[in-house]
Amino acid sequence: MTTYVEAIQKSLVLPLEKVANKVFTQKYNPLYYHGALPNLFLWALFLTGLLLLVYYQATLSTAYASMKYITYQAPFGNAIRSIHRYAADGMMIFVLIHLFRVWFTDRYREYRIIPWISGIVLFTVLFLVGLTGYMLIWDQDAVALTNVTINLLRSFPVIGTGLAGFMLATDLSGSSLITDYTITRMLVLHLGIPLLMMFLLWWHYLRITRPVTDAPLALVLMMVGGLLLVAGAAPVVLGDMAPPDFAVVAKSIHLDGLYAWPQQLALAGWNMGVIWLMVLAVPVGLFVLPYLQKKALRGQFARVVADNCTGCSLCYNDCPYEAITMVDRNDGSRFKRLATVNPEHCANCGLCVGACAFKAIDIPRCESKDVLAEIEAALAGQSLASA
């Protein structure tokens, strides 16, 4: 483990998770259940997502409309996009905490890689959803930021014209302008890709055979009752009590900086190359990060001793990356299945070493006589300190 990440753990990580345990005591710490509350808010997104669309119309001169009728008419309306507009927010916090834990506890790179690849696009993906969802608002705030958008997607090189395309109309004198047809796509992009979602979280699990993926009911409850009273107390609104103004050239978005970061830069007046350079950097670096450090535990995989092999099946069952499997044994031995472990998958983990009862299974760097003596060692330490 590198230098960084060990101080990282002793100055950040950990104290964060006294203080979590404290809090919410440690059954219940939200910080040990990171990868499985983004998937309540999801859940919440899809309910209250069905529930909105029930009453939104994807046109320039309903759009805003259906809005204000949702927000001030519909009944428990309000409630619903207020809840749908935190749990968005919820569930990007819980994601950026899921990345910045799994990062700081060095988990990213060798076996886990491909879930650290899938996740960094599930980040990505869930920017260019919450992204659409603010533009279907349609009020005064979503007209500036779609302007916003279409001008920094204008600015990409190469493609950026082809993409600001997609998003606008043409009329027939060749003009590029804002129609029906743009609300329409967003709401397509805005329902569409949740759907890829789920199939980039199966991605995601892959190369896990247990994944967390539910957090206790108990936490469950809080959370949910977290976001019923921060969308009580706070209530969502529209940015005007009127119909967006085309004309009106904005100066600043009053919008959640999770999303709309780069357009809030933009009409700050930064630089568009240097805005889509820190917008790209994100991503692009998460990817290459794994990459950045030599394989430490390169060779050192779990290995298995045949001789003491039962064929239990213990440390088969434990092991939570797919990297044992039990096979027919051809060597004569009494006993029919033996272990054997990938090391394309073996994770060093040691809950394999921890499994097996007959010492059939060692990780080379510390195998459980080494171990053993170490704790011999540190109780012989702690009798000696407390006499």
Contents of the next structure:
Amino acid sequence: MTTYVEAIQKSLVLPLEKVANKVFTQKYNPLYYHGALPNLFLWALFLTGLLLLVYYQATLSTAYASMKYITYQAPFGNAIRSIHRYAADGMMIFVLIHLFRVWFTDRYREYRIIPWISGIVLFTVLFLVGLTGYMLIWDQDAVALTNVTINLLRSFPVIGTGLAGFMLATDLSGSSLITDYTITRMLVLHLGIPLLMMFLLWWHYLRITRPVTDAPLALVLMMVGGLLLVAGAAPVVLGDMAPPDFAVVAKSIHLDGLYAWPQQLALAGWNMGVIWLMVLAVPVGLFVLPYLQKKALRGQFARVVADNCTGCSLCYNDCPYEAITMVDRNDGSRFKRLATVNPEHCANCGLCVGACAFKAIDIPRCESKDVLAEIEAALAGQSLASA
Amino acid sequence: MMATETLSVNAAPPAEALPPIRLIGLVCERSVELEDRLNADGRLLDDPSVKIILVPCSGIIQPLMMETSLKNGAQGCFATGCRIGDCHYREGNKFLQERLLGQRMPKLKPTVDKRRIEAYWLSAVEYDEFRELIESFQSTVSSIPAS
Ligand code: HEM
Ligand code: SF4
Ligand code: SF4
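Next up, the form predicted together with protoporphyrin IX containing FE (HEM), please; the one we just looked at was the form predicted alone.
Now the complete complex, all chains and molecules, led by this one.
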């Protein structure tokens, strides 16, 4: 029975990939570097972000002025700002491609549950990085974004006031205000969460042997070239400064569609409860997805024939999901170590079988001796072609 | 299993008419889709001299399996995996490719006639490309003079 994932893979993913192979060639197909490209954009963001930080000032009275300086006066200021902005868009786009690709090629469940769950966390915090970045600009759009975000947070049941409190300070009369602390905290999040992401990526790769984190040079140059081209063709502009009596009027405000869509909906007058349901449905939905599909191969994993294993470690080196450990043996064998499979990690893929020259490891669904027997049976009784 | 023992409903020619098996193909079940293109013996309907054995991933294929095919009289043996870069298990096709090129243990024996060994990297939707490659492999192996 074909699942919806298989149907989408055959009708959409593979034909698209075939086109991409024609355009980019197999070796440089971006779809084959779906995990490496978000990494590339992350580094581009780190680098340009660091340069922006040289001039940025995180206080209410100076933030906008420092952005103005970066945009109009600092050497290469607006170029770096534009690259930072478009790299953020690229990051979200390639993370989405990565997410949909692992989902629709069925690479997101069972023994891959750790990268999937950690991926959802990475995806969620990426939004926070983007949103806080947009607030730091402190032009009219940024002030509007901040106000709408505070209202959205306030509307959250029970803990809403507390959530909004993180963005506000309380004055002597007890009323909540946007102060210097608001901007400082946004900056702390905007810098701190990417650091957290480095830890999350360690979690992401925990069960992946040799994760492909780097794209080939030609593809890197293509992506960087594209980034420079877009930044050059459409440099970002700084909005007007928000007047002291600034009232958020929907039609004069421009918010980013990739990161600030909940705020866009709020500006468009949507019910806050509905927006929150939509926001929460994303991670929760992604979380339950793997459990909606029936397990492919329940309880199957690779088995080692202890008598044949020489402890050569070839299977251990080649296992793509960190499922094999080499353990010391004291069962009287003349070999020192024995390959041992962790059933929870095993993908039942058979790469260890291809690696073993001693017929010492097999997966139940395709035993190597059966393959050899089938070859011999098929050719039995035929004259030798090359003899 | 002998070719004369079972006969698929799909297979047009009667059992006696089936040619001898010339090629053995070890094919990943996720790469080029052959499920509906094989007879009950696993021979390719479009070219019954090709016997296909489906495996879960091209990474499971041992060079020994390909050597065994030639030793037992096949004129050629090919492996088929997904496009390099798109292995479902991340690295299986790349590892097999390296084994066949002699860059990864266990390697193909150096004494094996390399003209009789091929590997193709194709996605599930690339059957036409697969057919072309098999045809050209057929003509290559048939032009090798018997030694
Ligand atoms: C900061 C963003 C992210 C980065 C830099 C990243 C990077 C990577 C890399 C390098 C790999 C290894 C690919 C390979 O070698 O086969 C990987 C695998 C994976 N990622 Fe991500 N990822 C990110 C976000 C996500 C998200 C949002 C999801 C989904 C919710 C996700 C789900 C997965 C899964 C399931 C795998 C395992 C794929 C497999 O085993 O074939 N990742 N990721
Ligand atoms: S089948 Fe072998 S190579 Fe594949 S995950 Fe399991 S132990 Fe590792
Ligand atoms: S490759 Fe085979 S012999 Fe070597 S450690 Fe693994 S199971 Fe043992």
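Numbering follows the first chain given and starts at 1. Quick caveat: nothing in here was measured; it's all calculated off a predicted structure. Rigid core here is just the name for the largest C-alpha set that superposes within 1.5 Å across the two forms.
J.: Is residue 51 one of the residues whose C-alpha moves 2 Å or more between the two forms after the core fit?
T.: The answer is no; the displacement is under 2 Å.
J.: If I superpose the two forms on their rigid core, does the C-alpha of residue 313 end up displaced by 2 Å or more between the two forms?
T.: True for residue 313: a C-alpha shift of 2 Å or more.
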